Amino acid sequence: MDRKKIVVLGTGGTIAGTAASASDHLGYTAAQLGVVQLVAAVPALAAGPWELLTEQLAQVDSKDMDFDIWARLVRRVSHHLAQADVQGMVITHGTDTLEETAWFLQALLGPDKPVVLTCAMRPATALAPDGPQNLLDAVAVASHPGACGVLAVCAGVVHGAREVQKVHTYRLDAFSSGDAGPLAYVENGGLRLLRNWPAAPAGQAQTAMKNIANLGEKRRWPRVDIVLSHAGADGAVVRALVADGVRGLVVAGTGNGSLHHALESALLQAQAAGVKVVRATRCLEGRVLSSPDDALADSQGLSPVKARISLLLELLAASDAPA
């Protein structure tokens, strides 16, 4: 019988890095080791029930993810997707911008296999590193019969794309997945699977697609940008965003999406000159409870970041996108 393929992609962050010394948590420079080494440094990995084929997709600290790794990114796990003796993939990539990138592609793809984005809070180099069972943890997860959707693994917690965010500046458990709850743990290797796998989101994701195709090679991206509402907010970051040439932008409100009336004044005003406005909470748990007669549209439950790679995704599935 065949040995399962799961596709371990390689994108830098702490899991990657390394520092001078095994004490140091903090000093470490990320996105040093190949994703090859990665999987070398963890020898259960080759005595498993699969065959892993690994890719270095790009090498960066995921701070500084972009839209270029992105739509890269996009196309190489389509591709493998596509391939149908591949059982699933794992990404490897650094902690802060993971809910980001999981739900970009939850967003787009909706696979029907599983892609597992697994990241560390400590170096390589630390005298006790997470990473290496994150990373089997993350493969175990792949390859798990019926397993699909994006998905986060870190500290032997599954979480889906959608509700997954980073609450923990230094703890190994960083993630949560806020009210609903984590989607699963790994234990010992086996899964305990606590609710559904993530569904496919529907939407203008086949014509969106085709537009990030269509970018070229300076990959001109509609801007979308995220509002605070606070004590003694205005307008003014909105103005100047609007005069730049801003296509949308999210509003992080107060409680259940409330928003300073001089920044909601501006919102208004920048939706009625045909920005795309959507309102998020500042909450890291809960939605905004919209009603029918509100003017500015709500996330759907999604956080200010998440909320604006939808919107960054609707615009690209536009007629008039890319700008």
The other form holds:
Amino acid sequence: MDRKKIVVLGTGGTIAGTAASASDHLGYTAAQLGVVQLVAAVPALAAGPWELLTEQLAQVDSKDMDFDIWARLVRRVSHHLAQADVQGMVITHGTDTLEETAWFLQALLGPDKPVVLTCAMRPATALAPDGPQNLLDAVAVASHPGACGVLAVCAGVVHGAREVQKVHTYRLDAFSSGDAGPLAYVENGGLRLLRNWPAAPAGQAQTAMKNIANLGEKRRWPRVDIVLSHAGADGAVVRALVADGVRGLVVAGTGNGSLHHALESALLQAQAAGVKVVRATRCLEGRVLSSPDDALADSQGLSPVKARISLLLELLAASDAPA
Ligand code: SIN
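What I would like now is the form predicted together with succinic acid, since the data block earlier showed the form predicted on its own; can you produce it?
Below is the entire complex, every chain and molecule, led by the chain shown above.
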């Protein structure tokens, strides 16, 4: 019987990081080992009921993730998923922007096969690295019958791309799905599913895909920034961004998306001048509950960094609309 293929794409991160000392969890350099080495370090991967294909897409500390890498990544992911004999994919990634890449891929592709991002909080050279187990768990999820959508696997927990957020600076279990809760747990290679796999988002995905193809890797993407409401916020940063040609702004408001009045007034002026403005919350849990007379759109439950990605895609899609 043909074994299903799982493609493992490497992008760098702490999972591929190395340090001079096995006890050093901080003074390491991310993105040093290739994806072939990561797979080779987990003997159980060679014994599984799958055929693994590896590809090194990038080698970065994910704090430096950029549009060029995202553009290449979305093309390679859609290429591999289109192959009938590919059952799913795993992407090794740094933890710092993992949730952004996860949402970018989910919002664009909404795949009906699993695309599982995984990572590590300790470098590969640590006394007890967490990357090898995370990688094994991610491959188990990618090969699970019925799994679909963009997922994140870390410390035995499976999160959906929409909810996943890094919430801790150094614990191994650094991610949370907030009040939605995890999708599943990986238990000794098996899966305990807690809720449904993520559904494909409706909307502009196809147009945005076309735009990404058109943009190429070196062209400029629309500029979308995030601003924060806080005590004493005065809106100067909004005015500076508008003067600099920003196309979209996400504001991380307090509580239920409330804004300092001075910041709000600058944002309303920006909106009146044609800048797209979206209101999210700086709270880690919950979502902005809107009311009909809100002057600024809310982020539909997305965190500020994910709302920024959706706004980027919306602007990309609009740039392809007929005049
Ligand atoms: C990174 O995000 O690439 C570095 C930090 C990590 O992976 O934990």
